[in-house]
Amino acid sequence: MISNSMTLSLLNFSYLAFGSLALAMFSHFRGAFDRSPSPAQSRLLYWFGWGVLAVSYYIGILYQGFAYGSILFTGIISLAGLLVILTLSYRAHHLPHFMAGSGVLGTLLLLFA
């Protein structure tokens, strides 16, 4: 059975990887940074984005096994990408703010679940 605390894990580690996947297109990370990106640094954070979301994935299907944890990863990068997207609606330049409590939260979460 996977535990609140394990949940709220997987939702802080979606969220920082949609907020990395955000932040590697030119507008959002202009929008956050109030400069462009380097090729460097929209390379890296697209695929740091990536690889976050495929471990939350697996950690989802680990705990959980393979149809349950799909099922929890699916509504769980749902809820992510939603706040993404109201973050960077309303509050853009506090993203990565928002991003750096998150893989704090999310790996305090994680160790401790």
Given for the second form:
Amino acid sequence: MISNSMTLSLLNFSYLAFGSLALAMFSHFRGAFDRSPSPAQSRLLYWFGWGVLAVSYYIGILYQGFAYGSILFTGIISLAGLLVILTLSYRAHHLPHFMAGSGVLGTLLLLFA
Amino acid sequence: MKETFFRSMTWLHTWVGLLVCWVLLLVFFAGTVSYYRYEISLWTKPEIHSDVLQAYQTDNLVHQLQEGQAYLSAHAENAKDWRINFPTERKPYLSYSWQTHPEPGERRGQFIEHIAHIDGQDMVTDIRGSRGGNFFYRLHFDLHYMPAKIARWIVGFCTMFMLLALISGIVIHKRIFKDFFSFRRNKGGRSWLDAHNISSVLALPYHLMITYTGLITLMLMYMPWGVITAYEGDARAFRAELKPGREQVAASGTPAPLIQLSTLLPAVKASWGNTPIKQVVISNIDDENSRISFYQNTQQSVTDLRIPLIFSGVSGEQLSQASDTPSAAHATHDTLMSLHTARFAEPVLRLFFFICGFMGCAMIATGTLLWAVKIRQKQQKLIKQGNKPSFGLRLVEGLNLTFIAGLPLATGAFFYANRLLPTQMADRAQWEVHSFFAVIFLTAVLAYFDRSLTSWRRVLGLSAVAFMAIPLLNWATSSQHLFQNIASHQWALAGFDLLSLLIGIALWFARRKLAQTHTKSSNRVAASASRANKGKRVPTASAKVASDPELSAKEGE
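Moving from the form predicted alone, what structure would you give for the form predicted in complex with its partner chain?
Below, the chain from earlier opens the complete complex, with every other chain and molecule after it.
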């Protein structure tokens, strides 16, 4: 049986990852912080986003096997992306806060899963 | 053809998408709902909501098999086959069912299912006639009111178009990564385009998978030539080789007593260990050639194969092996099929599939809404001069209202019909289905006369109220209400009510959003009151376009 806290943890990490990828973009960074990102910041956010995404996929496969884990992960990132878009559209300034929260929550859920 | 690759792809995407989008929406919608096929079926049978639902019990198998065999031989002596269905996660009840021999002129016999009470005393036999979730499952590829074969060709044709639209859509979406997270609100056509892009791109892996595997499910019907050539037209030989377990053995005519089913359990356990058994099928009952097939609950493995363990019903000799590994081609086909049907998905993953399916519906709906918005913008001048919108635009707007707003309402009507029609009514199951289509038809009539935002608001508002009231409907017409279901951990039933409530609230928000747009655009109409446009009809599209910053600024003042 699948553990729901594990899935939730992966959802939180995917949210964090997609949030970083969004913030790596000029316009979304401006939308959230009201200032422009430096190129270094952009690059850092970009690779951090991809890194977190890759690690969560790996965790997903580890605990659910390659077939089931891949399918589950695809579903998770679709929802996470949607949540990031909704945040950007309605609460752009809070995106960094939500990302910090999801990072913490994701780690806690992973540790106590 | 258009002069450049990009433009011809855009042309292809627009017209291929628009031509079939309403059938596609119906198919996609029905498919998405079908992820909860068994849960819906359970909800539509309130007779079994109490004292019936139970989990699989490994220790009780012997007893349940013996009871089942005794019950079936007492009640279904002359049946074509017997089935004993053990509780699974999605069908949490024990049932004994059988199929009668077909009457002359019928293709299949009648299917009868009796469901056991938890305490093992008497059975539930008088369950209302309803197709439940199976209606949506069949609607997904067989449509309705037409022969299945024609419907499957129509659906296949539309699916092929969808695949074309998806691929051409990827090609023409130049800013697929740049606009990945962009949703610009209240920008008229721009917002619809963003919503279309988001619903397509975010769930793109799902869309591609589901469309492609959808074609795979019926590939032998659409492209039978390979099999025809290889097997020299003998489709039966092909099927026998593909699924040896399904091969029907004819009855010999010599009577022979059936062994006790429970005596086979040790042999099943030797092959499968403690894997739960889903079903036992007994065919050619009390004949020398009788067969007993055990099917296992495949749980979370990504497979759709039903590989049975087959025993002789007379000697108990095992006739098939558990470890028949399928060939690579067979395994690939099986994986693609199971990805489409998602039978392996436990509740959380099932929810993700449902959300992705919902995004697919949103993709189709926003696509055709976008087309209508754009065309209306193009014709704006003419319409302001008092001309009627073109026939194409009126048709598209009418169909949009009928299908986009009508489908949720029709689904609600189906559930209400299930609970409110008299239980002993003749052709009851069919009337539930009729009520579904009647509501779509009524919405179409409404759309014929009035395609304004007011109509949208009315239909959406009605569906919102209908869905929000479903927990109340369930409370009034079933023995178990929502809180009892939560207390007794019946998550399928509780989930049905909660999801309906959620969908109702979402529809209500959609309605409110339209109401806001409506007031804004009437302000504008009032401002230009001398125009030929009398403001009686507030058109869908221009109202959307009207919600521009200029007006919001005015309201802010």
